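Shown here is one chain on its own, the form predicted on its own, set out as structure tokens.
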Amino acid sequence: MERLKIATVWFGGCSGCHMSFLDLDEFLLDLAARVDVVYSPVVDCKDYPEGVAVCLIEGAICNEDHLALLHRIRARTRVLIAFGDCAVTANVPALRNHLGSGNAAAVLQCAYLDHAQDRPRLPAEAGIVPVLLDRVRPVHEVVYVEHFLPGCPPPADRIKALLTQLLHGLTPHLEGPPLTFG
């Protein structure tokens, strides 16, 4: 049987997804029986392969640098799972969207000059800072995405439903009881 061929990216957020997937414990072992992780920040993997099943994608998309990648990840990947609210919605990262057109600007500015304490002064090398895009987006405004995996971070147990359901070859179907405060 051919192992699967899986992936997960980290754009703009905070790696708490990352965080909930590693919380799948046990059930990691059996998913490393199966599958073969390919590309992710805990696999030393330099440059998006082809061939890739899937791919849960964390994270807004804040900067040209991200840009590329989803646009290289959508043509190499079967389906692709945003991965979390930062990338179902764009989040906090898009906190900064209220800052007006033009924001990649404002945000620059209020870092490394409004808000330094030495020597305040913008990146001026290339590849220093990612070109910022004016306004952060959430994944499926810029490729297609498959299937929705909210939460901030989702937890482990969505997370295994998804992945066992895609393992058997199955749409996942995602349904629970909605959340309560209080």
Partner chain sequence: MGGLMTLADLQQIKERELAAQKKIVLRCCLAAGCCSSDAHGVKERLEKAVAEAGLHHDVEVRGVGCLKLCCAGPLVQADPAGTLYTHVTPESAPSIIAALRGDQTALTQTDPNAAFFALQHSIVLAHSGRIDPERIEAYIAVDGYAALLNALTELDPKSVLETVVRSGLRGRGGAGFPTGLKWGTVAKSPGAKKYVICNADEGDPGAFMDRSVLESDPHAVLEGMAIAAYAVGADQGFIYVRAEYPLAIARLQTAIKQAKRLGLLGSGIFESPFHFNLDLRIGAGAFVCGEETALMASVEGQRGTPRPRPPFPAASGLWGCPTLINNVETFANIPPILRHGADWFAGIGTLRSKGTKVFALAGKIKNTGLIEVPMGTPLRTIVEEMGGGAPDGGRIKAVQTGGPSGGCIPAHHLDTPVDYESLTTLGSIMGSGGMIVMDDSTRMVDVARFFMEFCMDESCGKCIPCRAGTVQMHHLLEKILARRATARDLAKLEELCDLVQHTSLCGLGQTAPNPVVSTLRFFRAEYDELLQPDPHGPRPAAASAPGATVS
Second form
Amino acid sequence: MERLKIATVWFGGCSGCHMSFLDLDEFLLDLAARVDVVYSPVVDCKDYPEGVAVCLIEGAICNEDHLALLHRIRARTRVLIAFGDCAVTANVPALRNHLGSGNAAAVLQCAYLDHAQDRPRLPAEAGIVPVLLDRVRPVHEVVYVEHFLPGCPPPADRIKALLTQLLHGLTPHLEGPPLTFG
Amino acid sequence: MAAKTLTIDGKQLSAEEGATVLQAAAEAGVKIPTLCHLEGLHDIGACRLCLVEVAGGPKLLPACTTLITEGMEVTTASERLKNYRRLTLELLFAERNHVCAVCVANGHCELQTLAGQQGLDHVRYDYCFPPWEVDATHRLFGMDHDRCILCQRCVRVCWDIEGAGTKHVSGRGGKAKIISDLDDDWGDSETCTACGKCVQACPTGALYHRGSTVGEMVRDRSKLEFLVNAREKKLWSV
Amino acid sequence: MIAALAPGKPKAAVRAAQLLGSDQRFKILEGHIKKYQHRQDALIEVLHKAQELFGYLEDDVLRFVAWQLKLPASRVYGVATFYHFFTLKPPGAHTCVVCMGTACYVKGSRRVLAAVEEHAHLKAGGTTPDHQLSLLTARCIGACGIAPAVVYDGTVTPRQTPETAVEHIRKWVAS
Amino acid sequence: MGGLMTLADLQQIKERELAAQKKIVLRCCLAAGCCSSDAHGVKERLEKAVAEAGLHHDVEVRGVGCLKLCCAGPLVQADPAGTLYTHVTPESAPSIIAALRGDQTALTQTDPNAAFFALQHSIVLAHSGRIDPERIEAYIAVDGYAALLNALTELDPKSVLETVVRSGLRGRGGAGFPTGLKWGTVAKSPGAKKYVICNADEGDPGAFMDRSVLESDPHAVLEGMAIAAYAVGADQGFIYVRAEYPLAIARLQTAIKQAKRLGLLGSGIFESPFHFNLDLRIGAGAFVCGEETALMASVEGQRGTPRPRPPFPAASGLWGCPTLINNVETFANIPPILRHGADWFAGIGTLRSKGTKVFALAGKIKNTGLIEVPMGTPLRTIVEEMGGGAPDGGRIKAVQTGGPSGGCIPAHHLDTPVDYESLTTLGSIMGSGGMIVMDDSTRMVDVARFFMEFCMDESCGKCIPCRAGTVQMHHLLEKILARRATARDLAKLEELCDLVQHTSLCGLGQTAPNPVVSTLRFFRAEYDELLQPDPHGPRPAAASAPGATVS
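After the form predicted on its own, can we look at the form predicted in complex with its partner chain?
Let us now look at the entire complex, which starts with that chain.
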């Protein structure tokens, strides 16, 4: 059987969802036996490859790099999973959205200048520091997403259930205690 | 009072005349989702989550304000109703800033729980991200308008049970807002008795005890029922 | 002496008495409220009169009405903010109300409004910093037969264009 | 006089009025439309010119209500010839006097027998533009209050009710509920105290029928209300009129004062035990107050938020008492029905929609103004023959009826007869009678957005589907208009329309999606044109059967 290509990606989030993924413990070994993790914060790979079967997306879409990569991911992946509250609802990263237009500048000003303890300076390096979007967005507001795993973070057994069903070629159906935001 | 017989989701049952569909269903063990309903307060039929189908009529009726009639056939959980409930909840989540992960009511929130029960795993409408503020001027309580769903439970509890009339709704439509007195800072209110009933009544994290942090705001709804029974029926059963 | 037992802010009654003494208009309003026998269901009528007297409904006026009708302030505020006709901010010396009813809309009231907004550097609902002009929109003033209509200082004016509207407000904005 | 009015008194007033009638009457329209073009100046100048010419024994200058052709105002009509002068100014007014003497006049005229006037059938507007609405004597002279007198002295409440039932009159406020049935329910409801309310909160943008009726013939509404009160057993009435209609308010105040002075309102009317008190309540700018439960909340001095029905107002309304609510035009139909009989009224109109309907014709049409036509008149007759079609060579594209609760009827359905059922079939409603004509230059998605913005701003905020649903629908329409939306967004819009229609608490919410639904039904191509391709949308079914598995 051909080994499936799996990816995980980390956008605007705290990496807690990835921690929850690592909480899968020995299931990770079962997974490793069946799939290749071709792109992930824990894999040293610069480019998102073609022909990926499943991608777990953690985090909200906050900057132009996120946006560009997400479009590439959508084009090269069969099934996207919005992974955790930041990806599903934009969550905490989107708190700046309430400030209205110009919020990105306001947030940078507050964090890097007004409250800097040492050498106040805006991070700016063309081509390296990505430009913030004016509106932090959940993943499905940008591209079509097949499955959603809300939770902050989503519990490990839920991740396992979803991946197992997907790998067995089933239409995922999650049962048991309801999954909620938060 | 006379009893009426009716069917709810295929179950034959009888309930007292004057009972609402919601009460009759509860007695029969059928749970109909609600948000603006709270035992002890008069119902206003605002949240539309308890809408049910009644055979013989095209209109959906709110279970909380519809009285039972003889021979009534009620359906509470058709696919159509479940879909409407999901959409209504989606609208609520998109309307204000419900950030469950950092909410005082996380894990104890009726909105969050309902969303889970209705299988809502994401919101398809664009979030509005309105700029609401937090009123933290009261020495005991806080009001976070970001989490408010305008169910008016706090208003009704303040008028109907406490009788102070501190809380009301100002403005209208999406700009409607729960206020204290003349939209004063809550801490400056001359009418608020600091009884805390509104905090107990709130279904979400909009009203909270100061000092409670994420997930710590647990409510005691039974106190309101206890009070109503004590006042109206002179029965003090804790 | 009794006041000494309740230190702190003056109670509503004391404040109402102060207002009565401070401004003749409160006396007139009180007379009007008496005419309605202090009936609580006359709240909207009373607010109409109050706005007529004061031009807008400032906090003191609302508190006075609440006190007179023995209603909680929250109810008075809730009602005053529910209806578009009541304004809680002082209006400008002149008002320009662009009707945005359907008939006016299909006949170009949007362009009329945009022209006025641009000329006065003002958004609908706002007042110029010098308090000379308030720009408002109306849902429909029922003057559909002569659309698009604009109300300048209470005078309904028919068949307005961006040019005629700007011409009309020019003197108010310039002065 | 006060309370001792009798048939003889009424007769006497009428005879005095008729005796004082002068040979020539110059009727000056003083309705809001013409007033905005200085109709008062015209009237003053005419009076002066009459005096100067020494004609005051022969010529009366009379301020009257609406002369209907609003687009050509200020209007002056000269009796007995019926000559109708248009666009009269204070400067040009004196030449009307000259014309009376046979001189040439440069004043523009319009043919009073043109289709716009000739095809009208005036019942509600019978006195509009003819009598001085500020004088009760003028109303009495055209048999005003005779129907009330007859009801109180000759008929018992039951037979009044029966007459209204037999007439087939249906509510003119929008929904078309049978008026007699409503009255009967209130009459039957137990309770010592009952109320009658006249809904004059004409909130639909593009509608000014009720305003014109109130400005032109306020006593007809008062009389209709008194008759209704007698029929259902009420002794207190309220007229809830919007603050945006200052002239209508002033004329109602005058009318109520006059009627009270003559003892036609108050206690012991026409020496009968019936008493009826009438008060005016001024709205304060809330469209939702047109909804009856919201209106009652407003009359009680509350926020105008609706409540679930049942209980209906007929059983539990104002302060919990049985309450009859009808709109202005409905009440104005009552005195003629009692005067001429139920059969006469039932003989006009169609099988299920009896009588006439007043429409406010506006928008992209030559003749804007007020028309009253028998129910069942084809839309084409109204907009093409009477309205004269689109101006400036444009083509009529659609007719919007029913305001924000209604829909857009496309030009190819213009042969539809105007009655309650036909309009509903087309996804619109009769509504209160606003009729806005749209031509080729109107973009229908923009029209839908306009109405949605209206509903969003006017939502009271009580129930979630209306409060939050209108915001999302408006957002989606803006997105479509900005060419940023995809087919998925359109699907979401349609889904929301369905939700808001079926789950909102009151009529405002339930009908808020109508303009979208009806434009989608007839002008879907205009939506599709604005949609963008969706490169990141769901995979075509073949690429990943069933939906989202990986194998």
